[in-house]
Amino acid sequence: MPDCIVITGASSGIGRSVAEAHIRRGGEVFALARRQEPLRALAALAPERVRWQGCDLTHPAMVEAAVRALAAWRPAIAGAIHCAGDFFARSISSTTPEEFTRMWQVNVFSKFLLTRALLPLLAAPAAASPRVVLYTASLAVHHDFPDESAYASAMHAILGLARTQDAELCPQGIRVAVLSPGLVRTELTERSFPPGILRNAMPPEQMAASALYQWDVIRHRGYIAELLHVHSEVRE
């Protein structure tokens, strides 16, 4: 049976590209996002292999309802690829406490909520291939950019979340890893950056290929703790 993957942020950007790529290779997708119309269009690509639910991943009750719907379809899954996220670039003096909190809720707290809720569906016999939880973080974990204190601090937290969860869950056959892209052209970045900044941005399809490569390595008992992409204008 093909892997059944929960994919968040599946309405656009990296999440949508990951979902489409996994569908093309015969996999099953449980797609989550706040916007429902793009999810309906995604499901139309392979109605028998795609289920979806509109969900604000920062709300525990909505996350629990989504996982119940998933369990009714597939009581066991191969894992999850978390692509939902938010971004803004603003100086610390102009970032409100509410904006800072929201950045952490969307990028960090939502990952904790969903992964925790999925644990019963990730249980598997000891001989089974490892289950995978893949978090999308950012180049901002490794490279300092001005005006990104809210975003960058959340990305650092994702890396810490993944490392500690992998140490905890590995004995249960669940591996947790991180994909850290550089600048990717998505609806979100097109709203956030001028065209000149985006001229060398990577396409989301490239990140989808990397995410599924990392996924496949881990499912075959290898391990890539973090896969880092650096776009052409950034050097370590």
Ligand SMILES: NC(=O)c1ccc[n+]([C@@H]2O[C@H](COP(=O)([O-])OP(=O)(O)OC[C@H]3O[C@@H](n4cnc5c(N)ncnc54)[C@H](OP(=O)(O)O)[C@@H]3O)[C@@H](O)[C@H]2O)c1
Contents of the next structure:
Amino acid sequence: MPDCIVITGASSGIGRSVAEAHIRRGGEVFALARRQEPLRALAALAPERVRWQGCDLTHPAMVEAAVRALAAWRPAIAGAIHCAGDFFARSISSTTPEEFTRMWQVNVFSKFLLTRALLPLLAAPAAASPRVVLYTASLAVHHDFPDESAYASAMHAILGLARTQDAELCPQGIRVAVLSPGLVRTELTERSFPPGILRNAMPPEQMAASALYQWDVIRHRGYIAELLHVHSEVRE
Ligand SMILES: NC(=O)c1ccc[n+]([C@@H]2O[C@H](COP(=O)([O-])OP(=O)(O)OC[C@H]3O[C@@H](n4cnc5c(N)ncnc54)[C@H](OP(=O)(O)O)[C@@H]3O)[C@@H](O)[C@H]2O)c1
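Could you give the coordinates for the form predicted in complex with the ligand, as opposed to the form predicted alone above?
And the full complex, kicking off with our chain again.
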């Protein structure tokens, strides 16, 4: 049976590339994001193996409705790769309380909501391969970038979420880990950084290959893995 994976942020960027790569290798995808047209196009790649739902992942009722739709298709799944998220870089004084809160809602609260709702679908017999929840955090967890305190604090929270959820859910055969990309060329980075900064950005297809490698190590070899991608500007 091919792994059925819930992939968030599947309308663009990292999530879109992870979804396409998993579909190419014969896997099943339940795709989530707000924009419906790109999800419909994704499903057209393999209509029998892809389902999707337009969903704002910060809204509890929408998340619950999406998981109900998923359960009607596949009552048991291999796990989830959470790629939905947002970014902005602004100084402390120019970040409003609303913007700070929104950054945490999109990047942290949404992950809590979806994982919580998916737990019944992640239950499996004791001998089953581990189910996997992979959260996309960032290199910002490991390197201090000025003007990114709203974003970086949310990314640190993702690490805390993953580590404590992993400790809590490991006895049930559910492993929770973090992927920490450096710069990846996506809609998000193209609108946030000047072209020069993006010259060494990783193509999203490579990031997807890396995410699925991490997935496979945890799911099929049973090792918890945490991949960190450091781009050359940070190393220099
Ligand atoms: N690109 C990088 O260099 C990089 C590096 C480190 C970490 N990251 C992190 O990786 C994640 C993905 O980034 P990306 O570069 O792939 O960005 P992206 O191309 O802008 O994709 C973001 C995805 O998140 C979805 N999304 C945003 N808000 C949502 C919401 N409220 N509900 C549901 N879906 C939502 C978007 O879909 P809709 O707009 O259709 O809802 C889109 O599919 C982000 O958390 C980002 O911080 C990125």
